[in-house]
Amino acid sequence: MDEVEFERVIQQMPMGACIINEQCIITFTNSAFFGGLTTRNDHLTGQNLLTIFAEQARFLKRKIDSVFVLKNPSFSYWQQRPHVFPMRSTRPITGDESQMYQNVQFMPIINHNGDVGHVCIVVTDVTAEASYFMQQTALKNELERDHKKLKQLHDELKTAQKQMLQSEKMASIGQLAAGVAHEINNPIGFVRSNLETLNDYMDKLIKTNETQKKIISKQAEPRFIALLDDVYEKNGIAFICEDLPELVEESLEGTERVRKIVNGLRDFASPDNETWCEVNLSAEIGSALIVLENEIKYKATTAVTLPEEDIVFWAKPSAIRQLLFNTMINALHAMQPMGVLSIECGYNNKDILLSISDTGCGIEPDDLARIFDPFFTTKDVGKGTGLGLSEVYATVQEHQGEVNVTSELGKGTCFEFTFKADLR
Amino acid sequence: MITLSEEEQDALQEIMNISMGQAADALARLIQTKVALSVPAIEALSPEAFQGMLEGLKSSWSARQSFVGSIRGEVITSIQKEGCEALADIMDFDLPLDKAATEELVLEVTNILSGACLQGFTSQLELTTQLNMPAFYYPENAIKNIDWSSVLVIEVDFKIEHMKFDARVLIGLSEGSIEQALIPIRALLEE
């Protein structure tokens, strides 16, 4: 091949080539380089590269200098510097990009003395690769975003599942409680009734015994009386007669307490029937306090103010029970021992007012707006479902009532409920 | 495992000393700043030992550059992050460095160092090689599918004292290339 043929090959090469001398004067450009430029120059040969491409002059000079000094090629990549030379995209019809993405090589051309006489700048069009790479990157980012979203969703689902399990657990506890209540109810029933009978028998026996003793002391010989007194004393009959009624009385009281607890458990556990009925709010408060007695006794004293006449209104009994229970439990959890749990209930025209307040830690002002949100909880993970107060809110809504919460950090929180007395 | 005779080791060491000195010189001329360099360490490493060496690069910026020709291998250059800004300043980069500019700086310095180092010793041994474009390298994952049993590594440190610039150049020669590089060395020793 002769020189003309070589030049033709270089001219037709599908990459831009531009040769400069040590003064950065352009000595040659091929058609891909010249034709690709978006700036219109009549000719490039003889002109200074750094003047023509003034915007990239600093960068070009740095690269070219290093090639002249080190006699080694230098490179530039589209990732860091996408458009070294202003060239239009080679995909003018279908491409999204208007400018060509370029990889540029600066190659030393060694002369006869072994020095770098010229530098050949080769511009490779990598628009397609760059575009593909950027698409892939965008896709990857999108996938990562989706993945993150899915993961979040998955976590939420897991939490929801956990909460469902929790409420199922609560439901089975309810069933268990109902079962236990039923089982206890029967034996405690006959224990109580037997105790009452025993009480009656005991009264009669003691009275008979006393009468007997009186008669004997009047009629019998002194020796016989002394013997009897001795037997009485040895067996502590006088003390037994005194203590027996107290023991029976205490046992009866005990069974009464068991009965109340059982009733409380049964009320708590009674299945969610959707029927509305006349609900005795005063009684419900009483039974809630009994159910919570164990929680309360180490945490707080209670101050309950109820009107003499029972407050009765049209409501869903199980929902109201749950409302009382959830609100009281929260109040108890907020308190360090010993606090005061106050419950007040009364009428205001046609409204029923119920307030439940504690002397606990209070609610952060930022949290106050969110306490009724489902799953909002400040308790540790696994300790609270964040459903209690949302159930309360749902119940209030269902009963066309209102709830107002005031709280002061370190002082306590007050839930004020308003229900319609004439909802029916 | 490659074993070099004592004479071969000495000769190779001598050649490396000269060529790395030339590399430091060229670099100093380019950036108009004095560059200090360590005595090149030449060592044949097992894949495990080489992996261990790469582990040590994790806190630095790294780039790799392959070379092909009569000898083949890769140059891995790692530059401590601390001195980058100062170097960028004397190399006429815009400060502060953004991500793209940092990458460009690391690739440029890699290209300069590997070019200079490789050229020095290939020209002394009259070998011909050509460097490919450098690419950023994150030696985070272990090298998989290793099909070699040992690699000859030439390690040199370049430092610019007053600007905390510290770069380590590892030239790894592939197994077949070591024999190739030893031919001219043995010829020199026989003379």
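If you superpose the two forms and keep the largest set of C-alpha atoms that fall within 1.5 Å, you have the rigid core. Numbering follows the first chain given and starts at 1. Bear in mind the structure is a predicted one, so any value in this text is a computation, not a measurement. Compared with the form predicted on its own:
- The Cα shift for Lys63 between these two forms, taken after rigid core superposition, is 2 angstroms or larger.
- Fitting the two forms on the rigid core leaves the C-alpha of Gly410 displaced by under 2 angstroms between these two forms.
- Relative to the superposed core, Thr38 shifts its CA atom by 2 Å or more between these two forms.
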Contents of the next structure:
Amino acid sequence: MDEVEFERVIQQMPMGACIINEQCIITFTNSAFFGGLTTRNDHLTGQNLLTIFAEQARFLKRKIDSVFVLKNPSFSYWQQRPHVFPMRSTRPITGDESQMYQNVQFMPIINHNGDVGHVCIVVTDVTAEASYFMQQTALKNELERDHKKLKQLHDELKTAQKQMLQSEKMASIGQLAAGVAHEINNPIGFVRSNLETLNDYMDKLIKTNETQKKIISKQAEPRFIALLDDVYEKNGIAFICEDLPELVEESLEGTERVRKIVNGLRDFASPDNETWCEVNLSAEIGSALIVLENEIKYKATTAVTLPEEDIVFWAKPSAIRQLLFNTMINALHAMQPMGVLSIECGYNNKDILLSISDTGCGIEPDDLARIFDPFFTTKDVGKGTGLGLSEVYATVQEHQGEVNVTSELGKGTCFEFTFKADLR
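Switching forms now, from the form predicted in complex with its partner chain to the form predicted on its own, please provide the structure.
Next up is only this chain, free of partner chains and other molecules.
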């Protein structure tokens, strides 16, 4: 093959070809290279490649120098540098001319002395392959995003299912608690009634005994009086008469305490969940504190400020109980022993203001905006579902109220609720 035929083959190649010497002067370009450029330049031959493509000069020089020094080919793939030369694609995907994605090879041309005299730069149009690759990558990324969303939804559904099962268990426990409370109230009722009767009998017996002792002391012979004193002393009658009223009083107080706890449990587990009626908020706060007493005594002291008159408003009793319970239990979980759980309630014109605050660890600023989101929790896995405060927010919305939360790290958190007193 002579030089003319060789050049004709090079000109007809579907790849751009450009030959430069050691000074980066262009000595040859084929029609694919020359015609593919997006900027017209009628006289490439004889010009400096680095001057014509100034934006890519640093990259081109590094590649070219490596070929001259190492005498080995160098490559540039489109994934690393998609547009080495400003060229139109020979196979535009959309039918319009688009910028070429290209692979570029820098090939050494060895002269008769065995040295690299020139470098041939070959530009291959890979726009179609690049487009397919990018489409596949985009599709893969989209599928991965969809998979991630589906996994998230699956996890949320599993959590919701667990919560539903837990709610069913709690509902069953609530019904059981209501039944147990009813069963306990009966024996506690007659125990208290018997203690009250016993208290009355005790008073009469003690008074009768004192009267008898006075009569015997005045009428009996000294030896009988001495014998009676000896019996009183041996049996500790004086101490019994002094201690017995206290024992009965403590027992009556104990039964009253049991009655309040049982009534609190019964009210909290009351099945009339969806009934709107007048709710005594003061009493509900007291019931919640009774139900949580065992939790409170190990975690906090309480500071409760309520007006003298009961606060009554139109609401769903069970929802308000759950709101109080969830907010208080969150406050207790946020505190180390022994913190302070503060509850204040009162009126502001026609609004009811309720404040529940703690001296706990506080809430991170970034988390504060998310605390009412379903399933959001900062507790360890297995210690919280992230639904307690979302239920609180739902109750506030249902009662056309407002809730404002302020928190300071290391100092505590305050939930401020506002309800309409005249809501009907």
